[in-house]
Each structure stands twice: as structure tokens, then as C-alpha cells.
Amino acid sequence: MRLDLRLASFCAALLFSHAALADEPLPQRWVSAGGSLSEWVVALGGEDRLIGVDTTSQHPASLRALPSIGYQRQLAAEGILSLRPDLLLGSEEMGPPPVLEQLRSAGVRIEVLPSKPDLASLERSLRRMGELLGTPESASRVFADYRQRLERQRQWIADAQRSQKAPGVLLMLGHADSAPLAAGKDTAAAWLIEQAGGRNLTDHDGYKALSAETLMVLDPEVVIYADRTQKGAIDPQALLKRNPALAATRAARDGRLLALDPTLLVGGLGPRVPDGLAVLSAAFYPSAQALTAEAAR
């Protein structure tokens, strides 16, 4: 009897507070840290709620009209409070964490979602988003989409590679002047080359700087650069003078040298990863009939 009695309090408890979510006012101001993110806003009819977003957030082009919050992990708290927002969305590369604690001591509510490249966090963080929007079943039916093209890219992969062995690939990020990044495991850009049906020749943790030697030792068939500070389709020449030790690779004397947009790595699986995913696995299976339209071009 008393066992029953606890269950029936819990029950009570837990469909109260299902009330009070459900009676609690949907945030109509958002401002949005993260490329992912953004574009998930857009894709799942939020646009207009969006007031501010930061410097990740470049697609859809009209999100560039929108006033900036800055970049997504060097936020400042004034610029963010001037816009009087009721929501501050982010992924978990969101920071600095004092900033963040400072908006919600000024009332603003955050919430931050998952930035992990696999299906369980993109579920999580579209179903915590249709929550925020009140479009729960469009956010159902969108990650339901996203799953099939993710598998049948897997299915197109599994028939190239009965012909094709897949390539050893390498992928550079650019920061500015600097030298560039490899990408190493677990990250957006490993998760991206291994679901384009290539294989991330790198065995270290995050992203660091490789000497020419050890360009030369991995000798990449392909190369996958990333660079922020540009637009559109890569200079080869441009960027085997930055990069000298790149020319005496493989992927250099076969012209294989591959931009992607950087902000396909920010903020978890966003929107056109599958296209991006398409474009990758017809450049590293030449032979095979591309996916998509986009990626046969």
C-alpha cells in the first residue's frame, strides 16, 4: 500500500510538472551560438524568432543580416544583453563559461545542446529545438529524413568501395595566417572524411599542426582544406605555396586537393552535412555514379 502511494505521488509530480512546461511561454527572442545550430532554427520554421546569431552562423545567407553576438567561443555578455534576448542557444563549444553565467544571472535562458558528430546527439538536440519552437513533430520528421540519407550515403559507399579501396585522407584547417590544423580523431572533421567512405590518416587527439615530415610520411591521396578566411573553391597553387610541404603528396601531384565550407565542422551535424557528405564521396570514388547532382558536378 505504501509503495502505492509512492507511485501515485511520483505520478502526480511528474504530470504536474508536464503541465507547467506546457503552460510556460515559448522564448520568441533567440539568440544563437553555432552554425548547426542556426541553420536547424531555419530548417525547422524558426527564423523569425531569431535576433542575433554569431560569426559560425553564415547559412541561409539572410541569417548575415543579423545582427552579431561575435564568435561562438568568445561570447561577451554586453553585446548579447543589448538585444534583449529570452533564449541564448548553443552547443556545448559555447563559452566562455563566466559569460555564459553572467546571462543567466542577468535572466536570459540558455540552453545547450550536444555537439558530438553521431545520430543519438543530433536527435537529442532536434527534439530539445521542436520542444523550444512548439514544433515537435517537425523535428521528428525531420531527423527521421536525415537517418535515411545518412543511410543510404552508407549504402552508396559499401557498392563503391566493392571496386574501389578507400582513399587515405587528410584534412587541413586553416586559421588565418597560421598553419594550418590536421584534424585528428574524434572529431567533426574524422567523423566527416570516415562517413565519406575515406579513411583520416591521423592518430592523434583534436587538431594540431604537422611538421613536413610527417606530411610526407602520411602522404594523403587526399587532401580536405578548410580554410575560414576563404570563400568558395580553392587556389591549388595559392595554397601549395602557403603549405610547400603539400606539393611532394599525393593528393598534390594527382590534383586532388578538396575545400570544404568550415562551418560544417561547428556545432554538431547540421542541415548540409549530407550534401557535403555526397560532394566528398564522389571526389574520393571518381568512378562511381555520384549521389547527388551537386556532388556529379
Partner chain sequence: MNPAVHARPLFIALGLLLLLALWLSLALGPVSLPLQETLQAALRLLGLPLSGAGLEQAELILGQIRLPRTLLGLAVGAVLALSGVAMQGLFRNPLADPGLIGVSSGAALGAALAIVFGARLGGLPEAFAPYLLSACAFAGGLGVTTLVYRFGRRNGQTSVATMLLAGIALTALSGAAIGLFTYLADDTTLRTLTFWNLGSLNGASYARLWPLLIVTIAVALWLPRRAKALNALLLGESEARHLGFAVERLKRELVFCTALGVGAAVAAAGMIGFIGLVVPHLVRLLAGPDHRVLLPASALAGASLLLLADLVARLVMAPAELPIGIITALIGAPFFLYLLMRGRS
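This is a predicted model, so every value here is computed, not measured. Residue numbers count along the first chain shown, from 1. Compared with the form predicted in complex with the partner chain:
Neither of residue 213 and residue 112 shares a rigid part with the other in the motion between these two forms, based on the superposition that better accommodates each C-alpha.
Output the structure of the form predicted in complex with the partner chain; the preceding block shows the form predicted alone.
Only a single chain is listed, so you will not see partners or other molecules.
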């Protein structure tokens, strides 16, 4: 009996030490190539590990102070090595492949995480980041919270749609003064509009310029401007003066012109997406009681 116990504890110790050996030391110096990945690292409490980010990592603003490794698809091996990173984090878009190969042979760990805008990809990414940060529980908590917020959002939209039809929405990308590009049906913008309970009106691919006549034919109920230079709310008077065709649409008549931070449109499901969706849905369904960020939690 005693022997059995000793044997058992020995086995347990063996098991433990084996598990400890299998655990590599956690990477301490991180380089992140991908806007929403960097954002998630910060959200999971790993900002102090980041020593470099790519040009798409613009949020939170504190990341812009870090050394820039350039565009995520045009990384340079020696530049990244000069930061002495343990880990390079990026999406499938990261490249070019020969540079990743050079980095790998120099001993940099490379983690390619999925960036598709679906919850399964996000869950896998967050779990991996949690493991790498050494805080898997808090990462799974963050994910559960995130999923719950999106679920409430969906519920709220279903409720709101009982009293109001889904509005037709057009999202314009770019400077409102020049000819902005309308988001097509396969874009992240269309995905965002549909998640917020709107109906994307376009049926082209990608982002294309729209003629004034097409704009009048589509006659959107809501127009969203995603303009990098836009700070704060839109001044409808000035906008309509510059875009006369817009004035003939229902959106302009009803004053439903919205501003959206264009960085929400890149890099899949970032931490700011639920808040952005809540704002959009509130504008899509003005008569329903707004689902504030606090109420959603």
C-alpha cells in the first residue's frame, strides 16, 4: 500500500516534470504584424511584451511609438532581427515567404494566426495568444465575453427588426471631399453592415467609385463615411454641398449620415468591433432602445 502510494507520487512527479519540460519558456519580446492582432495583444494585457509593430497596427495610439517594421506583406528580415524578437506574430497575409524563412532559421518563433472574421478563428487566435502570454484563462474569459456581446447584439437586432425593416446602407470609404469608394458585397464593410442589422445595397466586388446616378438609384437610407481624415462627427451641410447627388437620397433627407473609424474595416474581428456594431445598430434602428456598451455586458 505504502509502496503503491510512493509509486503513485513518483509517477505524478514524473508526469509533472515532463509537463514542465514540454513547456517552452514564454516568449518575452514580441513583434506583431497585423492591426487587430496587436490590438488583441494589448487587450489581453501584453502591451509590455511588444517591441515592434507593423504599419497596420494603429490602435491603441500608444503602439505608434514602437519601432515600425513596415507593411505586413513586405517585412524585412534583418530589420526585424535587429529588434532581437523571440516571437513574430502575424496573420496569413504576413510575408514575403522567403523573409519568414530567413527569420525562422535565425531562431525567431513565427506564429501565424487566422484573421478571418468569424468567431471560430478568433477563438483559436485568442487561445493561442493566451498560451503565449501565459494567461490562458483570462484569454478564454475575454473571448466568452466577446461572444456574449455579439450574441446580445444579434438578439437586440432581431427584436428591433420586429418593429422596423432592415435599412438599406451604403458605406463610402475615403476622403469625403474627393470621390469616395463604395464598399462592395464581399468587403469587411459589408460584413460589418450586415452584422449591425443593415442591408448592404451594392453588388460589386471590392471598393469601387460610384457614379452620382448610381447613388441616386440605390437611394440608401443610411450612408456611412469611413474617412481617415474625419475627426468626430460629420458636418452634413458641408458634405451635401460638396456631393449634390447625395442630397437627393433618403439618407440625406432624414439626416442619417454616419462617421465610422476606417480602421474597424481591416484585420477581422478586433476588440473594438462590438462597440462599433452597437453604434451602427443604434443608428440603423433609431426607434429601438439603444444597446449601450454597459447594458451589453
